[in-house]
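A lone chain, given as structure tokens: the form predicted alone.
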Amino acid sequence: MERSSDLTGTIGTLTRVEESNGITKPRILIIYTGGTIGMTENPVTGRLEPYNFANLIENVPKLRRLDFNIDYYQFDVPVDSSAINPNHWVTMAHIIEDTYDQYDGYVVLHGTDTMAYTASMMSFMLENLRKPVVITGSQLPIGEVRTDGEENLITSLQIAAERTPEGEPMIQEVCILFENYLWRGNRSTKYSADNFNAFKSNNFPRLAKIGLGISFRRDVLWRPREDKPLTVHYGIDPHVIYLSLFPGLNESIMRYMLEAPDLRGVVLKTFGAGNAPTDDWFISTLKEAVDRGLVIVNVTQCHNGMVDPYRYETGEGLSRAGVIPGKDLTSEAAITKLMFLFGQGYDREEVKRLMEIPLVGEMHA
């Protein structure tokens, strides 16, 4: 995937505050990609439609009380999250890279369905990120009388502006804010279609809890390992698939999927702690695929826990076939990490090696 993108957007200003006594006010950029949070109900049809983001203050007048300088970038054609693709990830990363010296933090407004995919991919693309990228959205439109969108937006802006006592950004990673919790983006998954607390991170603790105040867990916050400038990686190779196991999966269908043209990587979603059938045809089909050059990563279908290939005999067969244990990777992080690594031009052996180690806190070491 190239750095450039055909996607275009509109840039504007929401709030401006005067600085006094040498105190610099936080500068935050909101990137509106689409999703329920930016919708309004058409009074005639009753359908949800995107509104002009320049009118956000009309729906959320509290923004003026934040005492921040807030700008926005709105996709000219807002995207439903189910339609998000690598071109949109490139655009988001492009915006952040091109404005990185101008803002203290970023809030990305995004639909919920693919939010965890975007958060995971952005965490890999933005190497040495030292500023907050807070991704949020809502289950109800921000213009509704009863909505989670207003609180999610305001809290995200506050988190994006938060500094440590030492004066550095409190958050220096890509994260997801929803309702009462701030989660590491590449550890998160959407677990509910109708609860306001729609996201969870089952294998990693919350970064912050939102109640009467915002309580950060500084002991688990990510910090870049090296003191280097931001480097944005635009290469993305989407020639990967999920293969989710279920009772009744047959050999012909499985072979058909694994022999797809140009396929390079597979996230194998197994049972429990990484278990799978031990039938000869199943193991041999996987081994043949690995021998042809596919990188196959084993992640569990369970929401909590991790792959342990040696806990049961049913998992050992996968290891003998050359399948890589994905430890506690979420399925979203696993698939986007494969896309990212292949997109950087790494050969198969290097992709396999990097899939087993954490790059930006996405898995257990």
Second form
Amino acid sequence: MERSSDLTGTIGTLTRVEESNGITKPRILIIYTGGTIGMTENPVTGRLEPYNFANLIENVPKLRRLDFNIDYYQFDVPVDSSAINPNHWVTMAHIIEDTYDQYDGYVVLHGTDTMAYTASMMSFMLENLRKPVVITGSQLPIGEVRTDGEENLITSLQIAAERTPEGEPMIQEVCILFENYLWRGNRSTKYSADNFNAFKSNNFPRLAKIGLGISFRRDVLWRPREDKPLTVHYGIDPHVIYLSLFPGLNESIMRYMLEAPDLRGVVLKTFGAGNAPTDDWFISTLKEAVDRGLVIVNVTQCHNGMVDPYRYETGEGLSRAGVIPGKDLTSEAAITKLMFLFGQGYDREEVKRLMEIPLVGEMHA
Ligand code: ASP
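Show the form predicted in complex with aspartic acid, please, because up to now only the form predicted alone has appeared in this conversation.
Every chain and every other molecule in the complex is listed next, the one we just looked at coming first.
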């Protein structure tokens, strides 16, 4: 996918620190895409308006005390994350690729609504990532007195700068920091519209707990399998949909959806451990779609647990129809992974094979 010329941005410097005795200070780039965190209340109109990051230091003077070199890249037109699309993902990945040698880590400020989608997609796009990409946002704008944005921003910067005792970046993956927890990005889900702890990872442990200090679970942190240079993949194919089951799903509507021209992949959201009706029409509609070339992946509507096609007879019907078990993939990771794999130009068999194995820790092996 080409970088969109509409999505321009402005780069600037927030803090510069003295280097002493040859000790290099962390260099972090904040990428501001939009969302509540970057808003401030206009004192005249009372409305929330996007913040100019060039002035961030005035609102968050504590940033100076971090002793980091911090630059920012601000989208010229910040987006509410409900309007995020693949062009934004391509832009974010380009910024990271273009500046990868200049920074030790990245903090992406993003609206919460689709943060888990962006985190999942970025984890697939940035192959062999060896630096932290910490995505955060807030429930209250950074300009408000009770904001959670200031703390989320500062903690994210600290995490992005953290190194192991061996001297390598502590985090080498795309993750989400929100309030008290750091989560693997492609395992996360937004679960609350108003709680400060708005994200969860239902099938994977937290990467860190934020309390008086930041305690990392080093045993669960992702490490790239091979020591290869960062490779950024820009192909994204959005010819995919969710089909969420419910009692009473109508046959002709379901057929109509699956026969949509150019549709290539479907994330089928099933019940419980991956169960679905056993009616002949239902199974044959799916089988015909698979025979026409669609890749259909089974994920559960439950928040926790995984698809086990062999636990009930109802799940077995799906396997017979050629539906692939998505194990414990989140819906967000399943749909972005499908878009990503089709975007790489893989044929259907390869997409099916890769949907069943973890690429970057997004699912159970
Ligand atoms: N609608 C906002 C967004 O996702 C909500 C938020 O930032 O928390 O951009």
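Here the structure is a predicted model, which is why all the values come from computation and not from measurement. Residue numbers count along the first chain shown, from 1. Here, rigid core means the biggest group of C-alpha atoms that superpose within 1.5 Å across both forms.
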Checklist entry - Under a superposition restricted to the rigid core, does Thr45 display a Cα displacement of 2 angstroms or more between the two forms? => result yes
